[in-house]
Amino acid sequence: MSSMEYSKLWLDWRRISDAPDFMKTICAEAHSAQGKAALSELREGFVAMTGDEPAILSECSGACLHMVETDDTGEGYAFSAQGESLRLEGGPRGLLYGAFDLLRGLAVGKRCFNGSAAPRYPLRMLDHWDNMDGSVERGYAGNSFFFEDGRILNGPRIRDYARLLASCGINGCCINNVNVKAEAVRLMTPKHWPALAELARTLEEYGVGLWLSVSFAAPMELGGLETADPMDERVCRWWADTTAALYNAVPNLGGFLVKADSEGRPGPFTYGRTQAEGANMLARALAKQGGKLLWRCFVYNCTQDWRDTRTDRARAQCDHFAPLDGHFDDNVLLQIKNGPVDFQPREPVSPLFGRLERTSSIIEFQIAQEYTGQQKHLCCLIPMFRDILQFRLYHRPGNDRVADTVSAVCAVSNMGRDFNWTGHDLAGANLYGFGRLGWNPDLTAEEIVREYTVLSFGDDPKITETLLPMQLSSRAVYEKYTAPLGIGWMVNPNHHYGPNPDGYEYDRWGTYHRATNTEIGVERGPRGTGYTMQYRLPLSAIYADIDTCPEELLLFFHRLPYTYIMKDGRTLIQRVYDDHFEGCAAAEEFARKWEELEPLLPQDVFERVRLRFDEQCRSAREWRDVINSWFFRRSGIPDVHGREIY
């Protein structure tokens, strides 16, 4: 597939009117694969922006871009202005990131480049939930571009994928589903290693490392053993030997990602072992090869009896992992979801981040909009991601934000084979923004979304003035017309799209609102499940007290009557009614605003997004009417404004 058959997203450089003189000549001292890729990107970008081919010289005088490749193994780079010339200096990967930073800056109107930059985190990764048959679990942008009919794919689209990742600062990808299906288990066999090695080389050209999800039960599934007990010497030996052979074939493999003891996946609990014992066994096999282990903390009882009011799924991560702090090997990173439950539109930050003093962690976001509109709704997640990274944990004096605590960042991918990669042209902001926040978590959401908008749709002020506020407010709008005040989960089971207030309420996966005809919510304070006590002071006290608990999380932390009076004087149920009417109206306003941009956008882009907004408006009306009707029928309390509730 050629690059003409799919979008370039934010790498579709447009003509600029005031090109600096240094764009006419590139004086290049770049010899590595990444350095040559950086030179190629700059040449192509300068041609697109100016219409002229720059001269590529080894020595030059006069105005030029001087690229200097050093032996630095890091990812940082530095700009220095020298009259009308510009010097870009860095190691191989640094040059690549610097090249994209330069192109991005020129495209959004920046003309002065000076100073140095380096990423906050050494690992910034996408987790793909791709299966080897080509399907993608929770995939909303078409089939996999990594796999098809049991084969590993490579070619122009993989290279362009790596370019996209590098251009926004992402440097790793785990290509297969954490729920390792039968065929994917066989990625650990020599049959697939030549193709994996070729794929790794393509990704490495753009500084992107290859990772694999592996099955904890692989010694049984592939090795002929009757056990996967991490304390069994035969199991340890199988992992050590297999990992060594794999790294011999794919020497630049980053490591493994493991989902164990979770939602039916096997793990150390099967053998009476701790999570640390299971993780360390795999980590030691990887350590010999210089690899790392990402061990997912999404471990909870997924067969809970809905009548059990004492078990609280939100507690599980802390209950299982906090007591093991300091017991994990140095090359283990505990992969922790941003919230305690499962990527809902509104959750508190997971308390586990503030409980790990001696263990490295990696925060897991979900760019794929599983519970936030599935890339059919506009729901820009960048403000939420940034708020989470800036959230204070109060576990130590100073530097106590999530951003200061985690050692790396990752996110569940929203990419697939669709023409525009992400299904919805505006959903690309979540991919781009995750990469930019992983590089620098102190960037503002407005800075990031403005960049994305200008790079993707052009610099016409009308486009920016329209799309920027739409995107920045879209997650709050989505939250208004879906599940209220931190409850979440009011979705159709299995596929998680569309409203179903009792969809999971009597299900083995847990209960989430426990509504009666008079009250709703889960009491998670000291008199309830005790979940609030997993936070440090003052957070534990703030959340436990109804008067200080943030209202947007009120029903996550507390069980309240529908007649509870909110801070603005409305009853809780009236707030629910109002939010749903307001959220639906805002979604319809998004669609109207988009129509105004038709003369300014390519027709194919305009039409694709218009159809997405049609679906968002239909779905928002359904959410409004189903949720409001459910609350009215439960409570018998009418809307004070007399609006129609069915």
The other form holds:
2 protein chains.
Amino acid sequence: MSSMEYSKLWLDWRRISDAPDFMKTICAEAHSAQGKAALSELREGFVAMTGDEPAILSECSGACLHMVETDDTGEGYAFSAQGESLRLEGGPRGLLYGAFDLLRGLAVGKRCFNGSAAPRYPLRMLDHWDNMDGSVERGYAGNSFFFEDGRILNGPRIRDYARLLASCGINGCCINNVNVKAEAVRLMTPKHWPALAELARTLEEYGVGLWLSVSFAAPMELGGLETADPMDERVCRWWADTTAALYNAVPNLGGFLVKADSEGRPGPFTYGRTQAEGANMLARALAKQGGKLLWRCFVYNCTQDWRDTRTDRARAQCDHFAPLDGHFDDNVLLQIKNGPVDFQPREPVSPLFGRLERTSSIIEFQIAQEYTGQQKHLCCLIPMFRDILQFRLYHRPGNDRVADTVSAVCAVSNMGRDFNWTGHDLAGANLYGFGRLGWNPDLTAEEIVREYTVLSFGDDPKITETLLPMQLSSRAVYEKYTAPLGIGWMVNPNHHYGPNPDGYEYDRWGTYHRATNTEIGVERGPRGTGYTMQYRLPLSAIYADIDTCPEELLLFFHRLPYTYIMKDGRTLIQRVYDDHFEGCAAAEEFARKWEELEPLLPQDVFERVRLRFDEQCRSAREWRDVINSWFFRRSGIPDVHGREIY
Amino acid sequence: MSSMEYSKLWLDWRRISDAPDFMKTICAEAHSAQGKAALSELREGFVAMTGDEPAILSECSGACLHMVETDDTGEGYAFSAQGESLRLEGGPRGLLYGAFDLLRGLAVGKRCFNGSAAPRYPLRMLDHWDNMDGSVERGYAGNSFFFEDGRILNGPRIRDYARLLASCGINGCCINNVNVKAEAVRLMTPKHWPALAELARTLEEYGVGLWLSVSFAAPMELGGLETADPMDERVCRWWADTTAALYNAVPNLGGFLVKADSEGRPGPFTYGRTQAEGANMLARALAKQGGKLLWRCFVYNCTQDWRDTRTDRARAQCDHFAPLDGHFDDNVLLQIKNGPVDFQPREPVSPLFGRLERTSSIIEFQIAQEYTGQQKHLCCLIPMFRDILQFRLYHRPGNDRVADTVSAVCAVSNMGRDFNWTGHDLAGANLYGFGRLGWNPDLTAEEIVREYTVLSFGDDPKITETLLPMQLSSRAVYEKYTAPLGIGWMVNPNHHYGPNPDGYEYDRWGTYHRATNTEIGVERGPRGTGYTMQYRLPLSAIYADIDTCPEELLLFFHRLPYTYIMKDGRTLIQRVYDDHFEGCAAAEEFARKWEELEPLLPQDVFERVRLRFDEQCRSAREWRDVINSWFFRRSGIPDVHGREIY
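Let's see the other form, the form predicted together with another copy of the chain, since the form predicted alone is already up.
Every component of the complex follows; first up is the chain already shown.
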């Protein structure tokens, strides 16, 4: 591994001790590209795990893995044990997922395979915010591996990228930044078609569909029109023609992702059209080609006057999109961020999920740790993602969880060209876990992180005992030493790393705490901005009432005095102080525990993560001291334990 | 003028009504380049003022301007009236300044010229922070006119630049940024010598010396040495050889300006050497060529931990340099910013001026309005500069003003490629005024600004009556609506435009207000950081005592409760509120008064300035509301007049 330019992440199969007999022989007839890829993965995996090359036969005889390719176009597969043999049956894509399931299972000690499996969602995507100059917006793991100097890349790393995605269940990727600028505008033009088609073929071998972010203003930027009005015939025709030509060159394209009317991006509002009118126009161009449209709901006023206390950014998604339920074409999926604002460490679930009864949606997570430590801090997001997917919306009788409501899942990628792909060696858990949850949102975070840990770092119990609780608690720890109780946003503007309590307070982004010397927060109940009323009952009532509102979201929903008494009898401000001292101490404990693993891990992995923990501890102390000092200086209320506050 | 790429600023001579007879004939023998330039200026000026081409004779007959060039190498000149004739006598440079004095005088209505004049300081410099890629650090008037794409420019604009400098008395310019990076490191290499020599010739014609900022690490960056240690023989030899070769190619170079051990720049501290050891090594290389070294004293800890309350950045200059008094070579001038911190709208005078008895110094002003509205706000700095120059240091009996103490003056340029050179048409006053004060620090701000106003906008009394009080009060107005009472720094980090009260509070730059819910400020008296003790008596006592400390500097020197009672009986916080409402109202009044000048001014000038006032008003309201809200939210103390605070 050391001579490679990049690690294998969890695909670094280790020798196993009690290899089942069927690993000696693979009996397979693989016709499709994916079926062949599955066979190749199994062969390589078995070699790595057993040390022996398996026999590859076309007829069964004795104990073997019997791989049967059907013409099923779906992604499901089935195992059946037959004596010492194991039968794996599925269509091309099914075999791929089955092969990885088998390999992962063997690697984590599973020896009994039986039954069938299929993904919960037909679309499980990774969104890259990669620019064609090679930079990555909100990228914390090096430059893009898709782009360099305006060109599209391909080759072994892309193939290994596709393998990683397939191995954890992801089946789509949007390769370019939703902020479509510069050369990326021209991705739709013939210049880039050959490279796109080639890239799509590499990805397709592992069942990964290629998607593109497109600019709503493309008819002007590329088409020479003076408008991008979705109701203009010429604009419709331009999109239809361009999309047809693009699909002709790149037949298996998944579709388009669009950020419109958002943070300076053009969109239908420019022409007095609704979001539905804008989306449907594009969707119709795609429908003829069998493509889908992912339309982001991240629409809000990003030029708010901080003096304006009536506008509440948290309301924006529902205000804009809930009234349009049922107005979108069938091949549109509304892409909704998990929370109402923007990927903070703690937000309530977006109420918009519970307001769409006749519109398909895709939930957008962010595994790029923009606000959660930027892959310098350990912050495993899988427990949070699972909680969100399991969250009940109460919008219909039964099956009312987010997981039951959305039609697809996606996440903003945390990957880049770094050797370890994700900057922090432990941050691969977020990528792996997102894929696994997208396949099956009922897996527990513990199951998922345990798999990741054993696959990535081996099955020494000391490693799992150390890393599993660390990962599972890491987001709670991060939350403790950063902005408290759901208030969010106390970060440095622009780059979003490190504490800055007033960083966005007098700015135009709609993210205010409005703290005085006695109280803090925005009241979002019925007597405030009314945001709570965007939820269904009983959620709206639970959130509106200070006594029932979950404490971890108290300052998201309510404006409260520092002296407010929490359920355990502490004041709110004492809770803030305690959390910050505890959170920082916990981060220091992470670093200490990591040291104990030195003898059990490759030196390079150990050292990389050690440096990350050094930075996490430094930054956690900075967070602790800035947040505590800011609350203390503002309120004048001392810590009851007399700890050092500046 | 409209077809030019840039305006003439105050050199746009207008027709005068009662032209003296001597303007019809110039009797001159000009031998030197500067003498010829003087003659050319007079000829062009007389044409513009009278409409007639003057006769140029070599022998006097009748009323004439008799220009006599002597071999005086100084910059002085003398007028003597002889009947209807006027005699102007001086060396080459003296004639130049005399010619401009005459032209300026004629243009503002002066008809009687007599007596001699000479500049107070031999060196009056403009420091450009221009980068060779064409950008300007802290530039608010467009890109550099000296550099483009790594090349040195020359041509008519540079010549007109030199004319502007000479016409107000400036005789030197350092053309490149003190942060010497990228291509600028190579300015000392043969590649750039021909262009430098040519540029020096253009400037020299108008008596302007060329200076270069150099990198202390140049022996490593250019010389291939592994050290820049000033005590290393090879380093000394490299500097001596390089400087000699450079002077050979560019003979009339003024010398070097160096920012060492400052904000990440390399310097002698890297090698455990003193600032004197570092400076003297360079000074010796220059001395052989007749060059001077300007050594900046802007040395402080820019990686301070905000939790550290013992380190006081204001002390740094004196702490570093006062003990070295007398240790610098004769051709070294210590370049000292006017205040102890960094060009804030209100700072005390740097105590270092009063601590150098055996070391030459040059005072550094900043007419680039980095912290004073970035040439979007009207902020005339001339009254402040004059107050500083007139400030008594009490370090010796008599002649104890700053003006008597420094050996030279310089200012960070506010110029760029914009049509009007300085971004804001009224900001030219800072450039003009700096030159005039450098020539004679006893001129009053009113005299200077009146000259500038009449020269630039004509002699309509309505214009002068409007603009003169506006200019003279503009910095007080700016001060009122920005950071209060000398506290400074409540600006947005990095770009330094607009309010951000906590912008630098938890950062590493040593600029803290340490405000709580009851008090604000850093105590710099003897019971605090002891900064006041860097002044001589009685200043140290005046500043140390809250009752005698000038109120406008109260929060620079002292930590005080918001309820502190000011001399007029108002609380400190009420003073803050009042100032901000008043300051903002005054800015709005500026804008209103400007509108009245529309019929009297060229449309382009009127419109440009109107747009600037629009932005100033918007920004002043933002300042008012952010600062007031921040103080109110922090203290809980309401405005006694019940005005709107958010």
